[in-house]
Amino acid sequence: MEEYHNGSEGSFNSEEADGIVKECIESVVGADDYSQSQVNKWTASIVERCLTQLVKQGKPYKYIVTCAVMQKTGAGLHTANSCYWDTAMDGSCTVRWENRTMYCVVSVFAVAIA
């Protein structure tokens, strides 16, 4: 598992967000094997759970959560994000999770409510 963090996150706590995201992925996918028929349900559940848990923190942010699930087949997967925002308050984190049969990449973007 790898985490990537925005370099100047100000008051956004990326470590806390990482923990929330990992918990959500584990609770939805767990040790399941990749199943094409389940991917839409998994991705929807992961983003909804992440949003729910982030909002429960009661912090003054708007959140954007993305999720990609890919079967491990040896193919490459490359992702990138770019944001134009207030680096003192806003922040992001991306969590790469994997098990024996799949990869899951979740990005969280937190935009401070002014």
Second form
Amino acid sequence: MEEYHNGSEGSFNSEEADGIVKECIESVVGADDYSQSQVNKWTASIVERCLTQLVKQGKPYKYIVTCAVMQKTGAGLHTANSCYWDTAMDGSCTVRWENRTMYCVVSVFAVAIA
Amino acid sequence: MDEYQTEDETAFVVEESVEAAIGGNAYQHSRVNQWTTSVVEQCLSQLSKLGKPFKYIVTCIIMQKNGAGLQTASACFWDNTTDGSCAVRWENKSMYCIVNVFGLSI
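For comparison with the form predicted on its own, provide the form predicted together with the partner chain.
Full complex below, order starting with the chain above.
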């Protein structure tokens, strides 16, 4: 069943969050190559920016945003999430992004405030 | 009912779950999907068994040791007095495993 609601309360709108996250990633690392000295700054910037944009929506949620940036060297990377929450109200959204030299995986978890 | 859950308590539960799920294994591309799933499921079921009034989010990253750089960060918008998180780093000769647990009080 379609869960997409435009700005109304109820379940978490993961499509909207997806858009917000993609924009934040592009604006922080869009044009850059992997750089060990900068990566610390980038991950911090990405999570802060995403969090700020999400909170601006003014919805009654607590948010957790995680970001992993990995250099492309042929290594394998696997991530998994599991959540113990209210499946009707809470939700998550994961965005995978890459360029020539790195991968970036951002996950947003939104937990409804009672 | 005890409403308080310490970081140490959580870290202990997580370490045990990771050991049980991938303890003696070397990195294998064909199995790693299964491992990440089983690590998060084990952690979550042990945490929910504690019976505390929390919602949990458990994330797990497994990376092959190949010389690549990996950086992770997280930011949280919650109630500082009641909610918290815990990160556990585990490794063996062929891989790294990073597990993050976020607990939000109900």
